[in-house]
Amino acid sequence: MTGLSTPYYLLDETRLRRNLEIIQQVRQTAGAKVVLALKCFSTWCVFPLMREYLDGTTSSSLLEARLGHEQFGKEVHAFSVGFSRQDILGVREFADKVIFNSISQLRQHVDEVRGLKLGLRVNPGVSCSHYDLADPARRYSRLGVSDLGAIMAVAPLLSGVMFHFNCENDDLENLRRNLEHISQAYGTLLARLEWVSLGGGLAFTKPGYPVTAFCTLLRDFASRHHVQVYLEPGEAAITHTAELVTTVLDVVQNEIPIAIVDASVEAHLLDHLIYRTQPQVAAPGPGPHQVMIAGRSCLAGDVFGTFALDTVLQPDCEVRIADAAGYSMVKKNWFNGLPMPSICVRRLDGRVETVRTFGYEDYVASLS
């Protein structure tokens, strides 16, 4: 118990450092460079710690590119599925590398980004994703170029390419097969380039992951094609580093007890609603008492899940939802005008710092 008003996201720098130390191992052993994917995690109050272990950031928009430049520093990679001219004029002020999603976008904007390192997203036609919604190589995918002949025609404009083809891939052998496919299909292209980004979605900080073999695989790929390999972790950098801390407001009965907490899946952990997944409860611990935990928005399906806990939940009980950093804090919203969770950090010295609170003025400012 911290005595803080719920709801709030609680980031733990000690847990974060554990992931960062694995990333450091990959950088040193594999020779890879690693940039944080801001689309997954942009909570810049912990960037001073992350900066010690990462080479920079990668963005999916002008605002993310600016955030990476101003709050993180180091390398800034700027990608977008579609840049407007205004975006490009802004991005060129912040980015070291600009990565285009299509050849038409590259040709349209190449004169405006002369002098920067230019890249192109390539769709290799293979991928690893547990969800079709997030599969970069799904049928009719708009993400990246697959025509090798067309890519080779613009290769003189490029210094590198990005293959972002994974989503929560914890299978090293799958990655090995897909990298072999990329080597065979795009080897002639890679021979002309300086760098290759393998994107994000690789769960190499997961407990039990064969990190040493992963490093060898990356090092061999880089050596074979004489390129600098980049990784773009999001979840891998911040997995299991944060909790959404809530308080039970009421318990209602409808066949089973339903504990209503002062947070919302739709507003505060949106990806679980989108992908129909159930988060884990960090506290209370597991036990014999079955209960459904639900949010307090008006959405009927605003449900965290059904759990068996060691505590009978009652009003004023604290409930901590696990793994609440990735794709949650960046997607939080003002649905129902619910209170936005504060952002708190447990620093390396154990001190808990409230770095941001939100109120009515923020809610009004988000509208018109």
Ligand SMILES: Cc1ncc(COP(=O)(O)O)c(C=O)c1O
Contents of the next structure:
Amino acid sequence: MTGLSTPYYLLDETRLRRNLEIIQQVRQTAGAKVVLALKCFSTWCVFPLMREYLDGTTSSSLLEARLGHEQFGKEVHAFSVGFSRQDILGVREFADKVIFNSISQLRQHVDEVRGLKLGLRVNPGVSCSHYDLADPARRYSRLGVSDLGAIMAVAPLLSGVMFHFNCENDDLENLRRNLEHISQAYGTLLARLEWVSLGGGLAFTKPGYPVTAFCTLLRDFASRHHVQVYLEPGEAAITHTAELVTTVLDVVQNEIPIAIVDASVEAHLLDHLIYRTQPQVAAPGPGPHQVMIAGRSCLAGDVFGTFALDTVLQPDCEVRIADAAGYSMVKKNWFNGLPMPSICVRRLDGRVETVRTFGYEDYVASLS
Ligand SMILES: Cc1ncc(COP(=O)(O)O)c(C=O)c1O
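I would like to compare: after the form predicted alone, may I see the structure of the form predicted together with the named molecule?
Expanding to the full complex; the earlier chain stays at the top.
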């Protein structure tokens, strides 16, 4: 117990540093540059620590590009599925590289971004994703260009390309096969370029991942094509670094005990609802007591999951939901006017700091 009022997200810098040290190893051993994908994690109060281990940030919008520039520093990659002219005029103030999603976007904006390094997203037609929703190679995908002939026609405008084709991929052999495909299909293009981003979605900070072999694979790819390789991890950088700390408000019975906590899946851990996955409970620990843990929004399916715990949950019990950083904090919302979890950080010296609390003023300011 920390005495802080729940709900809050608790980021742990010591755990974060563990991921960052693996990233450092990849940078040093493979010679890859690594930029943080802000779409996954934008909680800038821990950027001072992250900046020591990363080369910069990559963004999906003008606002993220600006955040990367102002709060992180170092390199800023600016990608968007669709830039407006207004976006481009803003982005060019902050970005080192602008990466377009299509040839038409590149042609539309090329005059406004002369002098910057330009890239194009290439869709290699292969991917590794456990979810159709997140599969960039799905039928009718709008994400990136596949046609080599069309890309070669604009290659003189480009210094690099970005392939994002993985999602939570922890299978190195699958990556090896897909890189082989990319080498064969796009080798003539890569020969003209300075840099290649392999995107995000690689689970290389997961315990047991063959990091040394991964580094060899990346180094070989870079030297075969004479390019600077970039990685854009989101999840791999922050996986298992945060908890959503909640308090049980009520326990109701409907065939099974259902503990209602002072947070919500829909408002505070939305990705679990979108992908229909179940988070893990970090505390209480595992045991014989079955309980469903549910959120307090009005949504019938606002359910964290059913768990077997070592404690019989009662009002005032603390429940910690594990792995609450990636794609959660960036997606939190004001549904039902529920209290927005505070942001707390356990610093490297063990001190827990409440960095941000939210109140009625923030709720009101989010609409008008
Ligand atoms: C272009 C691009 N780069 C990087 C990422 C980060 O992926 P992850 O958080 O799975 O590492 C994504 C995620 O969707 C992406 O679309």
